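In structure tokens, one chain follows: the form predicted on its own.
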Amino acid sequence: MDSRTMWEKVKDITRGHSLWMLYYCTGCGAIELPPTMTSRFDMERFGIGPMATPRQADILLVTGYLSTKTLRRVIYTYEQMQSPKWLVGFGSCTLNGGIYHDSYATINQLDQYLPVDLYLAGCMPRPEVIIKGFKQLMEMIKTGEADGWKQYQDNREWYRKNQKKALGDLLYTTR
């Protein structure tokens, strides 16, 4: 059962109608990008247009594998996205580790650390996929389905502690 207010599925309606997005490009992934925003495939026309900084975007696309200490830059980011905000992890690797899943260096399951709301399958996904994915998370906005900014202020303890153990004191350091 929907326990939203009124109030709140108007708000859900109207932020899944217009997402701006950051990418943090942090592998190959990221080349399906440019095609996707240009004119052939014009992710603008669903209302999804990239930003500069986190505090204006709603969306942190996050393409490729993390390394431990991307993965350091990669939770400072997302912190200081103003809520809500959603995650999508892009490509196997941010599922999976890709073809770096053996790495000591490697982070391999993003939503050990922060919560996805949608993963992009494929390595690398095609601009098809890409928009398919992004009306999926919109619908999952309007619905109030895509709260992975709540259970992050929750569970924000057990996140913490994954982050902890897989960065130690780098977590906490600003270089």
Contents of the next structure:
Amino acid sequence: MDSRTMWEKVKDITRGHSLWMLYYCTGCGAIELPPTMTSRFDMERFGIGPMATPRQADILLVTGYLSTKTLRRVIYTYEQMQSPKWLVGFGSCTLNGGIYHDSYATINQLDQYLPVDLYLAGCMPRPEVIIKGFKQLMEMIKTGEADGWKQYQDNREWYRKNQKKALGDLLYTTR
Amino acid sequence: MALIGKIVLFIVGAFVFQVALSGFSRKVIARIQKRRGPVFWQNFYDIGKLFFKKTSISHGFIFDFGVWMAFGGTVATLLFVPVGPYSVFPGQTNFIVIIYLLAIGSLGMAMSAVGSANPFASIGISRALTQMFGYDVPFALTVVIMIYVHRTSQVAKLAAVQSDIGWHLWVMPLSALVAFIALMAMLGKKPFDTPIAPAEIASGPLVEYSGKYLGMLMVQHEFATFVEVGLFVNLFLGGGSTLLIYLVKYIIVYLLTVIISALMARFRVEQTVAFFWKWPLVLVFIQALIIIGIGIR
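Swap state to the form predicted in complex with its partner chain from the form predicted on its own:
Next comes the full complex, this chain leading.
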């Protein structure tokens, strides 16, 4: 059931046509982004473009594995972004740990700590997959399905508990 | 009442025209880079999306006030620029007023960005004001020559007088060249885009803006572009006897800056100032000597 008013539908369609992304280039997935953005695959034709800071961005790309140390930075970055905001997990590392699944220093499932709106499977996902995934994300935004930022607000305790479990008391220190 | 209607029509018209044109310029840049590029109404989506953001973080009173000051100052400037045969206040198109009001936009943004206390914003603002120091001197001199020759500082009159003596582009070509280079720096196009420099200082002054603030500053930038390109068209290309002719000239000048910008790399800020005070300043002095020596014929 669609309980949105007409005005909210207009807002969602506008949002779905313009995505500014911030990419958190920890893993190897970042190397697939330049061909996606430049002349070969040309992401800009869908209205997707890179942005310099978390404040200006709409989607956060986590490109690859996350060590517990970088997870803290990702949480800060995500919380600095302005809602509505969406998070995309790249590759199998964010899905289930990938080839680092048994490492002591990485996290295995990103959606335990932050609400993920879209996963792109693969090791690493090719530009075709990235564009297909982004098209799907845009459809989800237009229909109002992609509401990870609302989930994060509503289930804050649960996410906070998991974040503390991974990071200990270091969550809010700057070291 | 009629005046308010005129003002609203002028602002809305400038907004729709300039935002559509800057969206089209993204398409032009894409074609230069062998891409397809976004649709030309993409910038309306971008601005709309920014205004539809749910949250906007403020960094205190100065931060909020500076944004409104920049926006208001630029909209006020817009009303004094003659567009073809039309202007909101006929006979009130003084160049000094326009330049004076245009500075309010930059200063408001400087105030607001420094209010955010982000070091990148401070770097960006100091670069923007340093660059302004560079291009304003040669640009102002080109206009001073014109004011000296024609004994008027009304932009509308300076535009109208060119129907008798020919465009200033042909009468004083060196001035036109200098003003065009200064125009590129005013618009922040490459090679003069040190203040923004996304890959270097994370978009400079805009680093802490989000949502509605960023939307307002984008609209402010579009209005400032309308004023600056409009000044060049009026001063050097004879304005326009009809609205259509004016807009065609405007589109040609704007797209020329965009195309040149797409082919350039970025100067450092001290290179920008050194460049402006070396070549354009010398050229404009030579132009002044020629005009004073042999007149405009």
